[in-house]
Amino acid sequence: MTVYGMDFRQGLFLAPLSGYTDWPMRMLCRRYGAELAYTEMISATGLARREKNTLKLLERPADDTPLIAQIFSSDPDECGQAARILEESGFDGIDINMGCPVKKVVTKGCGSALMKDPSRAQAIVEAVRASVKLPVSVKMRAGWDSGSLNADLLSARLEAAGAQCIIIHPRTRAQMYGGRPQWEILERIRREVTVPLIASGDIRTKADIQALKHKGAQACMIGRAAIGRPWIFRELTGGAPPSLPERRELMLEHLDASCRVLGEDRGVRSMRKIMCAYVKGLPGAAVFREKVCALQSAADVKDCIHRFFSQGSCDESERI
């Protein structure tokens, strides 16, 4: 299939996840079969103002490619300015977030709030398309709430404005991340647009992928299911789950890379939730989670990891 002007064999992509999909996570997922990745959600306002912390999100190794930058804003001009910076920075495409349900985002008219303002959503797509030559996509939800399931009509309008790909999460903003996924919206969108469709949300098995492609998706985006499980991309193409030594080495590698990017203090704090995800389902995971979330140094986290895998758990009586 062809998306963003690039050909992909499987159509398995790593979703943008704020606080997770920095370049260390992206590189691990690529190793296991993610064919395309997205940055964390980046503020177009921060880019336009060239704020230091926002620009830092653009940093990545040379082999972190192909890579799509995802931006959010309610201001068309800011989005156009941000798009030009991203094009100059060598990204392969731009995704506009119209699906984030978080309160601090929607109260500013950004994310899924744009689904209630189709004219502004259209103006943002037009501004980005007029500013760059990069392919542009839009990530949205089924609608704002159950009474406004408008992803199909909005998709058609945004395709006319220049969007070259639509990414759909099958829940409304009101549902946040719970409730029944409304995948029937995908079939409705397919009837309205000709651009590629990417399905995103609750995709965990090969059967999920097959069902969504039957409904019209050209590709599937893996998000929360990849947290602490970069090997899911291998499993989705029929590969084996990791051995325990492989899982241990991935945890150590991910920790080291995070500390290089963020510094040890922030890196350790950022990795706590991810470390817990890596051991989910293993014997002794609950005790490990309790221990690792209290640790401050990378050396102590590494010691806890080694003890967990050598003894089957991070025993509560041990001194870390």
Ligand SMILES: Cc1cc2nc3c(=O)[nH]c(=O)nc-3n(C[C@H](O)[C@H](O)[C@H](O)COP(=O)(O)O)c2cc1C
Second form
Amino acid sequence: MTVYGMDFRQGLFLAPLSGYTDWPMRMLCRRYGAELAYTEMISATGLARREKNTLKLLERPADDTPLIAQIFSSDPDECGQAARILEESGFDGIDINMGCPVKKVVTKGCGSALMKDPSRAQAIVEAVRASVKLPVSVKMRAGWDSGSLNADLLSARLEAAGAQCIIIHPRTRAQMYGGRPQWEILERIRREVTVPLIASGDIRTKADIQALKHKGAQACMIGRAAIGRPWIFRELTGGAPPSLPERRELMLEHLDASCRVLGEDRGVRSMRKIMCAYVKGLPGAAVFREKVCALQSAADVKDCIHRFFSQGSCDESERI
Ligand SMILES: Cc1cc2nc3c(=O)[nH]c(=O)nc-3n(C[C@H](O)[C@H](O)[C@H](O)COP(=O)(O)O)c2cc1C
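Compare with the form predicted alone: the form predicted in complex with the named molecule:
After this comes the whole thing, all chains and molecules, with the earlier chain placed first.
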């Protein structure tokens, strides 16, 4: 299928996850079969002002491709300016975030708040399309709350404004990340638009993917299920789960890359939750979690990883 002007065999993508999908995670997921990845959401305001911390989010290795940059803002002009910077920076497409439910984002009229302001949402898509040649998508929710499920009508309006792909996470803003994704809305959107549809939300198995393709999705995104499990992309295409040495090497590699991006202090801290995800379900995971969360240096974390795998698990006697 063709999305963003590119052909994909499986239609299996890595979802944008703020605080997780930096280039180290993207590269590991690509190795296991993620065909397309997204940056975490990037402030268009920060980009337009060329703020150092925002520009840092654009840094990536040359083989971190194909890659879509996701922006958020409520200001059409800023989105246009940000899009031009992203085009110059060599991204393969631009996604506009209309799904983020976080309070500090929606109170500024960004993210899922745009679903309550279709005229502004339309102006943003028009501004981005007018600013760049790159393909443009919009990621949205089912609606703001159960009384305003408007993803189908908004998708139609945004397709008319120039959106070339719609990504749907069919929960409402009110649902945040819990409750049932309302996949019925995918079929309603399918009837309203001709552009490709990408599904996102609790996708974990081959059966989930088949069901969503049946409802009209061209591609599926894996989000939380890929945290500490980059091999999920291999499993979803019929491959084997990882061996224990493979998991160990992935953890070490991910930690090293994270420390390169963030520096050792922040790298170690940001990897704590991810390290715990890597060992989830293995014997001794709870003790490992307790230990790793108290460690400050990369060397100590590596040591803990080596000992966890050489003993088969963290020994109870090592409890701190
Ligand atoms: C920690 C976290 C961060 C997220 N960050 C973003 C983001 O930056 N941009 C975005 O469009 N969606 C973001 N999402 C939503 C995911 O992309 C995805 O749509 C949602 O989690 C449902 O899919 P999943 O069940 O596969 O995780 C985030 C979700 C989580 C849990």
